[in-house]
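A single chain, nothing else alongside it, follows as C-alpha cells in the form predicted alone.
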Amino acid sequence: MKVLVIGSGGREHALVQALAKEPGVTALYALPGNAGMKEALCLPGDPMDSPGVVATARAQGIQFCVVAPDDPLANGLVDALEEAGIPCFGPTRAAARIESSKVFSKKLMADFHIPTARWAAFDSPDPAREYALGQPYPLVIKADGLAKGKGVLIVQNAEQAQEALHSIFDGGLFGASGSRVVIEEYLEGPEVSVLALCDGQNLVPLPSAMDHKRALDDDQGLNTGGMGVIAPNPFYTPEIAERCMQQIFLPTVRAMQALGHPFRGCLFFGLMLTKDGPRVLEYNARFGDPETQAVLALVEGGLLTAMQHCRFGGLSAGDLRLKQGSACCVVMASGGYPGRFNTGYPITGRPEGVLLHYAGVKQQQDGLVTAGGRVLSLTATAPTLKQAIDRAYQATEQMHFEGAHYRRDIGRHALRAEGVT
C-alpha cells in the first residue's frame, strides 16, 4: 500500500518511522516532510493547498493518507482527499472543530456533561473585561482558534487580565484566532495527555503521557510547543483511566456522533487531575507533538491496521501491539526558542539505541543544518522510567549544533511521583 503522511515536524517523522516498519506499507511518502526523514520520499507541496495535495496524491497513486497537523485538518484537507477517493486517517473539517474552536468544544462539554473548567466566551473586549473583574485568580484566557499551542495566557490578577485582553482584542496578539476568547477557571493538579484512536464509535487509548510545555527547567519561561515528554504518566492510575473512559472519553465520542460529526482519527485529551476528579483542559484533533514521539516508541506494531480501522470501522484494542516499559523524549531547540533565534547551524551526531526525530532542519551540501525552533528530538525506551530518562539524556550529549537548548529536567516530577530521586 502506498501511504502518504502530511506534515513536516518531529511528530510526522515519528509517524513515518512507525509506518515504515509496517509490512503492509509498500511505499511511504511525506508532504512536505523534512530533510531528516530518510524513511520516506519527501514530496514538495503546501499542506494548506488542498487541491495541490490532492493532485500530488493522485499523481503518486496514494492509497491511504495520514493527515497529522492541525491547520490542514481545520482547513478540510481530509474532506478534499476523501472526495477524490483517497481514504484518510484524520477527522473531517467539521469533526476537527473540537480543536479548532474552543467555544465549540466547551459547548460540547457543557451540553453532554463532560467535566471541564468553569468558562465563558466573548467576542468583544468590554464584556470580557467586565467578566474578568469578577472572577477569582489565577484565571486562564484562551484564543478560540488555533494558535500553534501558544494561544493560552494565565493571569494572576485583574490588572494582568485587562492587559491580556487588550493585547488580544486591540493588539492582535493571536491574530484572527483571538477574535473570540474563552475565559476559564484555573485548574490545579497533575496534567495528563492521552492520545486515543477513534473510528467514530470505538476508542482505543494509547499509553498516557506527561508533556513539558515551558521552555526552561522547573516549568519556568515561556510556553512552547513542547520541550519533552515521558510515557506512561505515573499519575494516571488504572482507576483514573477507567473514570476518564466512562466520564470523558466515551461521552466525547458519543457527543460527536450525536452532533453528526463522528470523529475518526486521533483524539487528544489534555486532562487535569484535580482534587475533584479529572477535568478536560483541551481537545486536539490529532497526534500531539512531542507526545507522539514518546507514545509511538511504546507501540511495537499494528499502527497501519489500527489507522485503517479508524477510517473503515472495526477498531479494537487488539489492533496494536504495545511494549512494556517507559519512554522519554527530549526536544533539542534553537537557542532563544520560543522567542527569536538564529538558524543555519550544522547538526552533528547520531546516537545509537534511541529514536532520532528531525523537525526544524534543512539539507545543505555538507549535511543537515538547523532551520526552525524545535530542531530535533531524541526518544529512549527502557524497562523503567529512570533508565529511559538516563538514556535520552546520554543521547543529547552526542548531538550537537550551535546554541542548542534543551530542558534538563524532563521526567523529574514523574520520578518523584514514583518515589525515585
Ligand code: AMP
The other form holds:
Amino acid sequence: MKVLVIGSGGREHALVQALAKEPGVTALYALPGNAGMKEALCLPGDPMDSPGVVATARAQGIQFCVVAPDDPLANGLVDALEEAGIPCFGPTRAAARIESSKVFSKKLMADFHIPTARWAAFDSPDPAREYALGQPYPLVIKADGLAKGKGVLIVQNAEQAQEALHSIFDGGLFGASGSRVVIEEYLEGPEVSVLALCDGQNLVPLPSAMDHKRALDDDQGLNTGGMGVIAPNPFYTPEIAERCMQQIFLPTVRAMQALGHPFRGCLFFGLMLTKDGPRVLEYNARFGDPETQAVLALVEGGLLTAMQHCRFGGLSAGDLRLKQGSACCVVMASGGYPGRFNTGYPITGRPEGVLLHYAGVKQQQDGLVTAGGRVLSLTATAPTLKQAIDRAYQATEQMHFEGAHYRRDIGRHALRAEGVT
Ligand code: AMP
Ligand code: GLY
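The form predicted together with this ligand is what I want next, because the block you gave corresponds to the form predicted alone; please supply it.
Up next: the whole complex, starting with the chain shown before.
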C-alpha cells in the first residue's frame, strides 16, 4: 500500500519511521516532510492547500493518507482527500473542532458531564472583565481557536486579568484566535498526556506520557511546543487509567458520535490529575509532538492495521503490539527557542541504539543544517525509566550543532514519583 504522511516535524518523522517498518507499506511518502526523513520520499506542497495536496496524492496513486498537524485538519484536508476517494487517518474538519474551538470542547464536556475546569466563554471584553473580577486566583485565560500552544495565560490577580483581557481584546494578543476567550479555573496536579486511537466508536489508548512544555529545567522559562517526554507516565496508575476510560475517554467518543461527528484518528487527552480526580485540560485532534516520538517507540508493530481500522472500523486493542519498558525523548532545540534563534548550523553525529527524529532541518551540500526551533529529538527505550533517560542523554552528547539547547531534567520528576531518586 502507498502511504502518505502529511507534516514536517519530529512527530511526522516518528510516524514515518514507524510506518516504514510495517509490512503492508510498499511505498512511503511525506508532504512536505523534512530533509532528515530518509525513510520516505518527500513531496513538495503546502498542507494548507487542500486541492494541491489532493492533486499530488492522486498523481502518486496514494492509497492511505495520515494527516498529522492541527492546521490542515482544522482546514478540512481529510474531508478533501476523502471526497477524492483517498482514505485518511485523521478527523474531518467538523470532528477536529474538538481541538480547534475551546468553546466547542468546553460545551461538549458540560453537556456530556465530562470533568474539566469550571469555565465561561466571552466574545466581548466587558462581561469578561466583570466575570474575572469575581473569580478566585490564579485564573486561566485561553484563546478559543488554535494558537500553537501559546494561547494560554495564567494570571495571579484581578489586575493581571484586566491587563491580559485588554491585550487580547484591544491589543490582538492572540490574533484572530482570541476574538473569543475561555476563562477557566486553575487546576493543580501532575499532567498526563494520553494519545488514543479511535474509529468513531472504539478507543484504544496508547501508553501514557508526560510532556515537558517549558523551555528550561525545573519548568522555568517560556512555554514551547514540548522539550521532552517520558512514557509511560508513572502518575497514571491503572486505577486512574480505568477511571479516565469510564469518566472521560468513552464519554468523549460517545459525545462526538451523538453530535454527528464521530472521531476517527488520534484523540489526545491533556489531563490534570487533581486531588478531586482527573480533569480534561484540553483535547487535541491529533498526535502530540513530541509525545508521539516516545509513545511510538513503545509500539512494536501493528500501526498500519490499527490506523486502517480507525478509518474503516473494527479497531481493537489487539491490533497493536506494545513493547514493555519505558521511553524517554529529549528534544534538541536551537539556542534561544522559543524566542529568537539563528539557523543554518551544520548538524553532526550519529548516535547508536536510539531513535533519531529530525524536525527543523534542511539539506545543504555537506549535510543537514538547522532550520527551525526544535531541530531534532532523540528517543531511547529501556526496561526501566531510569535506563531510558540515561540512554537518551548519552545520545545527546553524540549530537552536535552550534548553540544546541536541551533540558537536562526530562523525566526527573517522573523518577521521583517512582521513588527512584
Ligand atoms: P492547553 O493549550 O489548554 O493545553 O494549555 C497549555 C498548558 O497550560 C497546559 O499544558 C497546562 O500546563 C496549562 N494549563 C492549561 N489550562 C490550565 C488550567 N485550567 N489550570 C492550570 N494549568 C492549565
Ligand atoms: N506536546 C503537546 C502538543 O502536541 O500539543
